[in-house]
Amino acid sequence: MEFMNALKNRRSHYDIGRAVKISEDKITEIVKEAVKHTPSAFNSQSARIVVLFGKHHDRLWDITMEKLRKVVAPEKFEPTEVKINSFKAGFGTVLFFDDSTTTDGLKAKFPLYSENFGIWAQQANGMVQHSVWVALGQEGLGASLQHYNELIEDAVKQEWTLDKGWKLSAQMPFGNIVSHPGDKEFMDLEERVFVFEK
């Protein structure tokens, strides 16, 4: 029941700051352990994850900010400043990537099945993202998942100097919760489960 518990109070939190009682470390091996125990096709790991704190975690967010000043229309754009600077005022962001040569090499590897591996490293990285949201999740942190990876993937590489093969799936702002969201709504399982007995 317990591992039930954790996946009912994953939610979405936008309301979140900083005021963190655990360290950066603790965080970070948090982070490490559900990436190593989360499963991948053919073991193929290869989801890459970078941790960002303090101003490395300022930084992020200002330059999606920044990207974002350049595609929306500035009577328009303080809707989007607000949201941005919400994911800002957590304690630290989470950036998923798939390495692309991990992927390519797979493709190369088992040519049958080539046609999968981008789906097989999508669906992994989806339940790396799900892992580590329900284990930061565990320690009372609130997180939510972003989507701004066209827009800040190349800025992001050249800013911490990383592999271009890595493609960026999402970012997960992170931090003490503030206020909760409101109930959340479900469909009847019976429209989304259906099981056939002997």
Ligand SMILES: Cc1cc2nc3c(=O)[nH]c(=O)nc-3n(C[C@H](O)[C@H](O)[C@H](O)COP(=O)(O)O)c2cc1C
Contents of the next structure:
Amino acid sequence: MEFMNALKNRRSHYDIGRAVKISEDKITEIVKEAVKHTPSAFNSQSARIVVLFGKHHDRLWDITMEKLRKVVAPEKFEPTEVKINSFKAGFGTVLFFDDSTTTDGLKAKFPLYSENFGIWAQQANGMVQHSVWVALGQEGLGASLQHYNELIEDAVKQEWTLDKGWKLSAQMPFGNIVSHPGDKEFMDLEERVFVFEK
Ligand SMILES: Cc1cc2nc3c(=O)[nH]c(=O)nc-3n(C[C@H](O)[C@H](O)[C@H](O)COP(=O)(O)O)c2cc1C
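For the form predicted together with the named molecule instead of the form predicted alone, what are the coordinates?
Time for the whole complex; same chain goes first.
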């Protein structure tokens, strides 16, 4: 039941803050454990994770704001600014990448599955994202999943001197929960899960 409760507890938290009671080291440890124990195709472990705290977290959202300012019309920028500032209000951000060198290596090594490795890498990356999201939630932290990938990837890799072969797949700002999201609607499970009993 503990696992089910952890799954249920995970939500998209947009109202987050910096009044986090657990240490950066503890958060890092939780992220590492979640990454380590998430499966990947052929045990390829191609997901790469960067955790940004403090001024690094601020810098990420400043970069995102600068990039958006160049592509969003000034008269429409206010809601964008509010949104980016809501992520920046958090305590840190987890960045998710896929190491294309690992994935390309597998394509070359196992040509039979060549077309699948890119898909599997994305699927495994999504699983890592979910593991981290649930694990942060279990520690009482709120997080959401963002995708400013193409817009910020080059600047992010330059800022933190990351491998050029890493492909950015998501950003997860997190922090203490200031207010909880409203209830969400669930589809009827009869329309989603089909069971054939003996
Ligand atoms: C693959 C994927 C992509 C998502 N992309 C975004 C996104 O770009 N921005 C965002 O605010 N939420 C994003 N979400 C969050 C969903 O909107 C959210 O999980 C969904 O509405 C259910 O709400 P909950 O997270 O509170 O359970 C994404 C979720 C998934 C699984």
